[in-house]
Amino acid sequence: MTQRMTILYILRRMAKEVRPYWPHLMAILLLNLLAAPIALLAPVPLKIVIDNVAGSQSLPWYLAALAPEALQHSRQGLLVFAVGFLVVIALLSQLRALAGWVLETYAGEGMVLDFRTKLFAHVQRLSLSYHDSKGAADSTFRIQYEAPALQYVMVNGIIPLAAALSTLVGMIWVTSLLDAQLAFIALAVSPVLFLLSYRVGDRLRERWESVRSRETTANSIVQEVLSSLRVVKAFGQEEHERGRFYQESARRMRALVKVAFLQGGFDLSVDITIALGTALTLYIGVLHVQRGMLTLGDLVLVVAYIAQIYSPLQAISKKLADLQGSLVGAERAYRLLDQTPDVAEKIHARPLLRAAGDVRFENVCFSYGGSQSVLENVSLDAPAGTRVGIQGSTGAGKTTLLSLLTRFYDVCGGRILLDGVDIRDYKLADLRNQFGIVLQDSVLFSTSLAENIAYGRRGASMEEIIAAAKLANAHDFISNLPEGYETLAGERGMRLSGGERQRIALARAFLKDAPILILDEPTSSVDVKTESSIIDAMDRLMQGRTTFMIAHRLSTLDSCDLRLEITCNTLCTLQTVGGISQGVHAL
């Protein structure tokens, strides 16, 4: 089981994460701290009305310094001063709140945006083996729903806690000046509140972890079903999938109810403790008034201040509990960020502008996650410009062999050379830029056809895009579409037929103009007429390039210089053309 991160460790990482926003956070903190003096002033107009307008007390010196001389000598003037003072306090409070809201929104959303972008960039760097084991939904959930924990903790958690502590200190100081005994009695409940927060915090965090886990699983079911909706409908399994989603969501609901019970019980305990403290303070305060130790106005002022002592105490206690869910989210986000890619780039990796295309496999071995080997001691020599045809049974390792060449995975033994250099010595982006890839089920993005063709070479001109489409035999069908090259492909290109998607993928490969091609069963899902058009385009594409083509139909491999078969973790020569077979070793 993965060891849980400590709260202090999470907070330290967050502090480093939001370093660019420290000035904004300091400004937010200052605005929150202003709430304390404004809160101290809030009950003063009421005291003036009770003691100096309705009563016969003289105006205290600190208020006499603020009141205009002309208003101090009549009750009507003091009433005007009290009302005006109340309006000024309300205006200051609203201006402070407005400035705080704008700053909190800007800083909070900015740090979440930066953190989400960092997580997204890191997820793209993670190896395919990680995504194969975890699935896309887990990473999606953490990026979208766990990243905001940074805002909840730093902006909506730590700063209000600091402001509440400041307000608490200010209220205690002022109250103790008026009546030290009442201030002490009011504070007597604070150890109880902090003990409750400590006892409940860990239990809340455990339950929030369960909730987050259930949410991730339910989200995975939704994503899985919607991405496979044709299969679900074809087999009539809508009700079954609804049941799966309902069961997992119900588990999440039950876990959330447990959180609500625990949180509600904690809130109730805090409120009862504070109510008891308030009642005791009020009782003793009335006794002090009866004994002449306090005026009635001072009692009102003290009770108001004590209520404002309890307000930050209550906020601190509840905020410590509320933060547990956000801390769980932050921990899950950091666990994603801590995943290290299996395929890593060397520190001083070699740049590669354009390869000649000479490829060699030397005793290559590979297995997924340490399980049974998929490939063992594979050796192959394909000089630049060679067309290599690969066939074999499903699961024999054909696609895996080419995934090793592009470093989607790293070999477990042996090495792969490109132009005489181990591919692990090259910069990863430069290495992958040497390949044009057309897959069995080519994936298009939900953008225009022009953007899909230019995906491998951003910034290509429209003339270059059209030229590539013509070479791929795609221009005619694109031109016949109502919006031509601006037609949207739809999610995963589902608005196009399989043959149309393949020709767009070929156009993308033409435009990229890479020295090495990987064609992974590009004609397996199309009719004979479309296959002929695709093969014609592929013949043009393969000219002067090292090509690796996987196909089940032997006729598709007729133009290859070297044909290989992979069976049961072995690589065998089926046929060689032009004397190239000397570099291929049967195992």
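Positions refer to the first chain, counted from 1. By rigid core we mean the largest C-alpha set that fits within 1.5 Å across both forms. This is a predicted model, so every value here is computed, not measured. First, how it differs from the form predicted in complex with uridine 5'-triphosphate (UTP).
Superposed on the core, the two forms barely differ at A97: its CA moves less than 2 Å between these two forms.
Comparing the forms between these two forms, the C-alpha position of G84 differs by 2 angstroms or more, with the core used for superposition. Relative to the superposed core, M462 undergoes a C-alpha shift smaller than 2 Å between these two forms.
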The other form holds:
Amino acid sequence: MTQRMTILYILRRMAKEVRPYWPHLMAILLLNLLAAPIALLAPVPLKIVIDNVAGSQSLPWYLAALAPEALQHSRQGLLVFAVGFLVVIALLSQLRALAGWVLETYAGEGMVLDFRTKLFAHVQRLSLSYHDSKGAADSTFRIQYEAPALQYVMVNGIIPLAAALSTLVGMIWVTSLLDAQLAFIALAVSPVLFLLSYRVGDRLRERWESVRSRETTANSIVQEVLSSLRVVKAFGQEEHERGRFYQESARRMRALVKVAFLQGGFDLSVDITIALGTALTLYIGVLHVQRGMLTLGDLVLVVAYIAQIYSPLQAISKKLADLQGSLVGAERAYRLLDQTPDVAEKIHARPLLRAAGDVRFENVCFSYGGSQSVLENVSLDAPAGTRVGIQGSTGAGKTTLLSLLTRFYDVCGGRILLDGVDIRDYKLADLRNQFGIVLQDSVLFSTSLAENIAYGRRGASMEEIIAAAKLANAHDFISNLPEGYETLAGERGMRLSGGERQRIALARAFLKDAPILILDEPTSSVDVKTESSIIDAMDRLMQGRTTFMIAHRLSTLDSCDLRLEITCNTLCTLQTVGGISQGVHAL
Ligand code: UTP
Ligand code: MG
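Let's compare: the form predicted on its own is above, so bring in the form predicted in complex with uridine 5'-triphosphate (UTP).
And the full complex, kicking off with our chain again.
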């Protein structure tokens, strides 16, 4: 298990994360601190009415300085002043609340937005092997539900904590002026409180971790089932999936109840500790009064102030416990951010505008992390413009071979050269820009068909899109749709048939006009008529490009210059088929 991050480490990282919002946070803190003095002003109008309007005392100097000269000399005038003062205070207090609310929302949501975007960008950079093993739901959950921890901790956690701390210091100061010994006794409970927070906080964090991981699992069940709803329905597994979801959610509920129990118990111990502290000060205070060290009036004042000391102390301890859940969220978000992509770009990677298309595999070995190797010592040489046909039994490693070329995974041994340069030396985006890819089962986005075709080249004009569709033999069926190119493809392109999706994918490749083509069984799921139309389009697409084409139906590979066969799952041998001897080594 990976080592836990300490709270201090997480807080430091968060503080750095939200650096652009420091001024906002300071302003929020100031507004929070203003609440106390404004609250102190609230009873002042009443005092004016009692002392100066009903009574006959003159205004104290600090109010006389505030009141307009004309109002000071009649009772009527003073009443107007008191009433006006009341409205001003209410306005001030509401304005403070409003400004605080707007600022908190702006800063809090802003920092979450930035953090989420950063996480999302990072998740896209992470290699396929990470996502293959973790699943999409885990990352989704961390981006959507763990990232807001930043707001909870920085805005709703640290600021009230800082405000409570400053109130605490002020109250201790005032109380110690009245009776230093009593203030000290009152404070004696604080180590107990902090020890409690520390011990319970640790356990709370553990429990929150278990809640969060259950939550992720339940979430991933929903996501998985909804994205494979056809299969679930076809096999009538709705009840089974419901059960799985219920079980995970029930575990989460039990974990949450445990959290509530622990947190409730903690709150109770804090309150009891504070009650004990109050009782002790009262007891000793009375002794002080009996010995004549303190007047009764002072004792009343001290007890009132001590209550004021305890309320921030109580707030601080409870806040510390409250924050644990958010800290767990933040830690999980940071864990995602700390994942390094296996397929990394070199620091001074070479740019590549357009490759000629010379591809060379040299003793390439690869395995998906397990002990079983998928490819061993694979070498091949495909000069620019070669059409390479690849065949082999299912699971032999054909798709894997081409995933290495696009750097979806990095080779475990040997190297792959493009135009004589190791592909790991190129900038990743530039490298991937050299490939037009059509897969076994093409996935479309839920946008319009035109946008789907333009995915390979953003900003292509409508004429270019239509030209590409025509080349891909897709124009006819698109024009026959009621909404033509504006038809929405549905989630993952599910509103189109397999053959239609393939032709859209081909049009995408035409538009991208990349020097190297990867066609991974693009006709495996279509009928013969559609297949011939797709093959016809592919033939056009392959003109002048280095092409790697995988096919189970050997006739599809007829037009290839070079035919390779991957045999045997582990010790893979590439063979020339059909007597072509272009630089292929059988190892
Ligand atoms: P491939 O996916 O390369 O096989 O997997 P293939 O030749 O293209 O097969 P078909 O024709 O499309 O069916 C090669 C091996 O790598 C494993 C598979 O289990 C298979 O044995 N593999 C594949 C993984 O371990 N992890 C993956 O993510 C993908
Ligand atoms: Mg395959």
